[in-house]
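Just one chain is shown here, as structure tokens, and it is the form predicted on its own.
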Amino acid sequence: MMQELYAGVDVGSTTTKAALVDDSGTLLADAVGKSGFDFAGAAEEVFAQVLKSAGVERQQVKRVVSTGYGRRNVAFADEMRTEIFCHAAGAYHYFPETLTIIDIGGQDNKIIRVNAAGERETFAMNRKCAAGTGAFIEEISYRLGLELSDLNGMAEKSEHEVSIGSFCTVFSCTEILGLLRRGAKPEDIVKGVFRSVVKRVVEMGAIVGKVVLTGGVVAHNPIIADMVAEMTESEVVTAPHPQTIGAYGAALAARNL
């Protein structure tokens, strides 16, 4: 008898991801792509993705389930449900205790704290300024004429760490280019950014119990983790796959409808 499949589409305003599990949860295949301004194009793509990926057809999918900023884009999906829900599901589906899951996305931050039943109790999100979150990283990697896969190798090598003491992405780069002027190093200056993405974050709620970071900027940045274990003196973990454990979660979502 042929088992069923279930599938998440996570379309966030930067890239749109989808992932493929079986009846037992396991991940079959993921895929990430670029949102762009057609988010129900990007959804369709990735999703002929995963499946190639699996070696399966579109029929064999049971149910599809959509999240993040641009879910209501996706027609083929028979539920919604938040990425709030969908980052708990996923992170909680590996860690079964008392979370906070951080999750650095591409325009916006989530802490999320979910209870040792996998309960959400509270969570916070940063909306209103693209400080700590990918986009300021993006902008600052485009200020210092670097590439963004280069961003955290040079942040291991610095030594003496430049403290950026503005959270505006605007006033950041007024900064950055003084520093430069002043002679600072761009490694010096980039992990002085990461460090700002991290207290942005950080402040934004109570971290409580074990923390795990998602994200694509996580996934690229590892640097990060360090920081946040070290600013929180908490136990911290990157979740398997931390770029598409939202669509991740949606997929246990349509497992579990």
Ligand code: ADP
Contents of the next structure:
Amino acid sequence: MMQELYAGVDVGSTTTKAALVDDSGTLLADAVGKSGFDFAGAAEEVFAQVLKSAGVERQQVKRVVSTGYGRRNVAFADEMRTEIFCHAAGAYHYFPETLTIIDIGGQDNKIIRVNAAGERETFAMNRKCAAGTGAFIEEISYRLGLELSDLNGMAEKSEHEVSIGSFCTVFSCTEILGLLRRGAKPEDIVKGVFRSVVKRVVEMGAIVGKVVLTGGVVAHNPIIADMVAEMTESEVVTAPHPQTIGAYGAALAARNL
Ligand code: ADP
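Structure of the form predicted together with the named molecule, given the form predicted on its own:
So here's everything in the complex, that chain up top.
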């Protein structure tokens, strides 16, 4: 008999992710694509990608759960769950203990507290302002003419990190131009930009237990994990496959329906 599989699709404001799991909750495949302006199309695409990379047919997938900003756009989903639920479910699966999940996404960030039994206790979310999100980093890299994928390596070379005082993207860009004019090195500025993101996020809520980091920003900029550990004086881990952990949590929800 063919094995039954379950899928999760997480339509974020910047990227769309899919995850495919088997009956035991083991991740078989995951995929990330741009959300763009066609959420439904992006969802179809990442779903097709996970099927292809796991080498399975659509009929083998028993249930699909969608999550994220654009979860209502996934026509082939059987049910929906919030991204808070799915991030918590995904992170708790790997770390079944008291957790504070810090998710830094493209256009929002969130802090979710989960108790030792896996129940969500509190959460805080910022979706109003680019500060503390991937959009802030993207805007600054664009203004400085830097590749997004080079930023982590640059920050690692920083020896004299500069402090960026303003959180607002517009003011930060003006501040950075001034710093460059006074001779600050780009790598020191990039590290300061990461610091600003981390500062903004950790001030959103109290940390309890182990900190689990999720989201695209952390997936592509591992230096952020060291900065969070330094600034919160907590035990900090990056979730396995941090960018697709919400889709994974949705796939686990599909399995448990
Ligand atoms: P969403 O909020 O849509 O779920 P993600 O959690 O996928 O977003 O995070 C998107 C962010 O991840 C982007 O804003 C960017 O900062 C970062 N990112 C995504 N892809 C890359 C990449 N290839 N290199 C560096 N950073 C990336």
